[in-house]
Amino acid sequence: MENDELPADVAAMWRLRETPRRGPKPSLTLDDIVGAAIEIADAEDLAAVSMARVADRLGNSTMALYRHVKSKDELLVIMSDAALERPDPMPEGVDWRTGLTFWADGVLTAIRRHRWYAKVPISGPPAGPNNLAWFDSALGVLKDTGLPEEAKVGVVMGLITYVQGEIRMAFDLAAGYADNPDAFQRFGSTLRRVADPRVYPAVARSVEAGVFDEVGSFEEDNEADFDFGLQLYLDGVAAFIDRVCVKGE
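Structure for the listed sequence, which is one chain, in the form predicted on its own:
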């Protein structure tokens, strides 16, 4: 495929798009623009990022940015790939389950360094160099499972859906907890008042068992929930591998 056939944001992420050559040599680079945008988002959150703010931070005109970035939406795509960085090397000799656990924990750590990342809309498959490196790392862990390539991709895409969904929900809940911790602390007593066991019998059984009564450290609870869900997902992958590769179903 020729460079001019690539989607514009993909060509920009891979630095395959030529900038206009007329006039004096530009004083800006795409890396300068992306770096400034990430600095603003890290300091003030994603909503603070605009072409004008980035230009001001760099001491340039807004129009100068458009030689490298076509729009704010394109900038968000490029900066989200840049912020994710490359995954740490997979430890030698790990089995697929340990490897995918290591991978998922790595994604969580990477996004926590740039919490705004979870607010960038997911508009397409992982096509940037850093996102593709993470995708490749997860696929590589499944190399010796015996799964066909299509199934490996399905396993990794399912894991991405779980990890991204958990992270985004955890960040939203953390913001809600910061605004109103009492709503979380009182959740069990609230359910006791509104969850009529004749209408919500399953919820009522959980309430009666005290599931919602003990609220510990919010961060620790999120960590435990993330790991619990991750291991459940990997249990399903293990059963799938056994069914497809061992039993041949």
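Based on the form predicted on its own presented above, generate the structure block for the form predicted together with another copy of the chain.
Partners and other molecules have been left off, which leaves just the chain.
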């Protein structure tokens, strides 16, 4: 095997690690470990994932895990690739704009099943099989736009950044809301108390208009915000495509 040059975590995600031939049979698989870690993170939180808890859930001792995983960080990286299922196949013959909307909605629902996903720090370009599948799906939608390859990659990376950023913020806010709903409900009155209109005139205008006083249903609001921001970004992409290649799609 010539996978010496592959980074360790990439090799692990593609299950390319050399299988040894001698020695006792492993009572533990990488898949077991990753699966248990994902279950814990789904049920509680990414912070609840500790090597001890994962091992406990598998009936093994903590240190046994380190035969299969080099460090906890590596486990997190592998988890985050495994948790994303493959994207649904793109409907045939869609234009790039509906395609990317479809794609972004797919990302949103996929991550909704594993809210901790947005908290794993991104350490590099998408290198695992599942992340790469999503990347490929978005890139494929742009095939007929006439953009040069590099620009396609740029557009998709920007989209990933937007979607992840939006999701992360939405989930953080939702967690804050769950912790302390009052802080949100009373945000308007908090601002009225604390924000001097002479120092914060624009905020004061919005406060006066009552923008911060109605707190709608959280989930639905987020869905709407997500689409709103997404369409703004896609408007920008459309303008970009027109600018770059005048022949259009």
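Between two forms, the rigid core is the largest collection of C-alphas that superpose within 1.5 Å. Positions refer to the first chain, counted from 1. Quick caveat: nothing in here was measured; it's all calculated off a predicted structure.
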Query raised in the report: Comparing between the two forms on the rigid core, is the C-alpha shift at residue 57 2 Å or larger?
Result: no
Query raised in the report: Once the two forms are fit on the core, has residue 150 moved its CA by at least 2 Å between the two forms?
Result: no
Query - Core-referenced Cα shift (Å), residue 179, between the two forms - result: 2.5
